[in-house]
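Next up: just one chain, as structure tokens, the form predicted on its own.
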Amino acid sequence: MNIKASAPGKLLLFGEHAVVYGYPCIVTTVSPRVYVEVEKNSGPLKIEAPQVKDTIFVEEAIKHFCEKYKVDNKILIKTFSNFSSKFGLGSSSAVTVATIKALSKFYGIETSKKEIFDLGYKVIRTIQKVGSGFDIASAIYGKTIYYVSGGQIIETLSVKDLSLVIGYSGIKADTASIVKNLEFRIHNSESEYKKIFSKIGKIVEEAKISLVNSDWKKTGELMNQNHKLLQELGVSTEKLDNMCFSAVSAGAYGAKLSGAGGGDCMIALTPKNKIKNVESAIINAGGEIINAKINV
């Protein structure tokens, strides 16, 4: 018997970092997928993941998985997937939904939604102590979602024709890292940070009604501003700000990078007849254009 499941990488929206502390984000899926396989092995638990060098997320999922639900792990996993781990789509979590899911299905378990959230999110935290769990209820629940951490709140939200560019910077970004960087500074001021944050959660409830009502000149004008508040917190990149700078001089309604910042991507929230102006403008300010559906 060979079960297989899927799940997709994410792009952050509205409100990175400001989440871990309690704030809203918006975040929306991808189209490239991570796929995993499991059957039954005669010997100990075999994983084949040739496009990772690290499988330690799946490795987690399946101890979880086996713990919770009292069943073996005398099964061979296979992964692959349709997008590169190095541009911070989330392939992490992605990973390990879908492992999660393939072992329901393998074992005949049924589980809900937020029961695969709260496993999932239990893997993430055990392995990078910090997260808000926001790429593991997008890999989840798929569409666009406004969420609050610990998944308090998911909902998903109707978006239709969101027209985005995506540029990766070249620079693969250490999440964690970043996020205890932040964290650390943040006990030296903590009062500064927290304007800054509350900021970020006030733009992300306009977006949540700029986005469902089809507003992109409003939704362009808060994805700046986002960006303007992360440039504050020092997560932005020189290299992330021309690419953002660039794709708004080349018509788009707004950028901002998506994600932890100190690499991996931007997104701009471009007019579909300003597309190819976008995408040029921001391989001119040295960036890559990641072809991706976006909300699916």
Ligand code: MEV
Given for the second form:
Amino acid sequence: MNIKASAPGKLLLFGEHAVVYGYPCIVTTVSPRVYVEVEKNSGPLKIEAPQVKDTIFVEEAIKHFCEKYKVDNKILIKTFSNFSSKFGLGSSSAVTVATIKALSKFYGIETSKKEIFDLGYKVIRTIQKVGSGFDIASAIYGKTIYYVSGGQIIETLSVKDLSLVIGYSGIKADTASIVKNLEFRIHNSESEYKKIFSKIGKIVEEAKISLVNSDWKKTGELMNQNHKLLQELGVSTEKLDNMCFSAVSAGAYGAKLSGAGGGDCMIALTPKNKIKNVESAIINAGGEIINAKINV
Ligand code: MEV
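Having seen the form predicted on its own, please provide the structure of the form predicted in complex with the ligand.
Full complex below, order starting with the chain above.
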């Protein structure tokens, strides 16, 4: 018997980095997904994962699952993805969650969302050593969520008609090393960084309200402010800054980098009638447009 499960990618709307230090963030899902298939294998565990980066997440997820639920691992696992892991859209967390969901189905073990979260978060922490787990929660709960590190709060927000343009900077960022580098810098001037995190935390609280109220002008302003604070944290790049600046000049309500920074993607909250202009502006600034549905 062949069992399938899948999980979506994600985009951070507000609160990256500060979420690692106990502040909330807001994350939404994107339409590209990772799919995992499990079938019985007569021999030992076999993994066919074309996305090399994902294999370790699949291996760890299987190991943790089999240990926790005391099942064998004589299985063949195949993974498929309709997005590249280079974009920073959460393919590692999606493949982790999809693997756990597929194994639960395959072994007929009922797992709650919270149980999947705890297991998935363990996998991510084992491999990356750092991380708030927001991406795992997003892949499990879907839609747009307000999240506090370690899954202390996971609250679904009713957000409608979120119109985002996603621009890829062309540079693959390494989240774990950016987070560790920031941690190192924080040791030298803790109070300064704490002030920035606290400001980001306030922006997230305001955005939680403006998003639910579909107040796009306010949400855009908050995105610009959040991006400025990420610049102050030293995680943005000239390319991301240019892409954000160009998007706002072309009519976006606001724009910011999304994720750890250092590359990967930026997002621009854009009125529907300005989407073409904003996309062209991002391309002219050297970015690549990623076509994906949001908040799915
Ligand atoms: C990376 O996409 C977001 C960070 O906040 C790290 C994390 O929360 O795990 C930088």
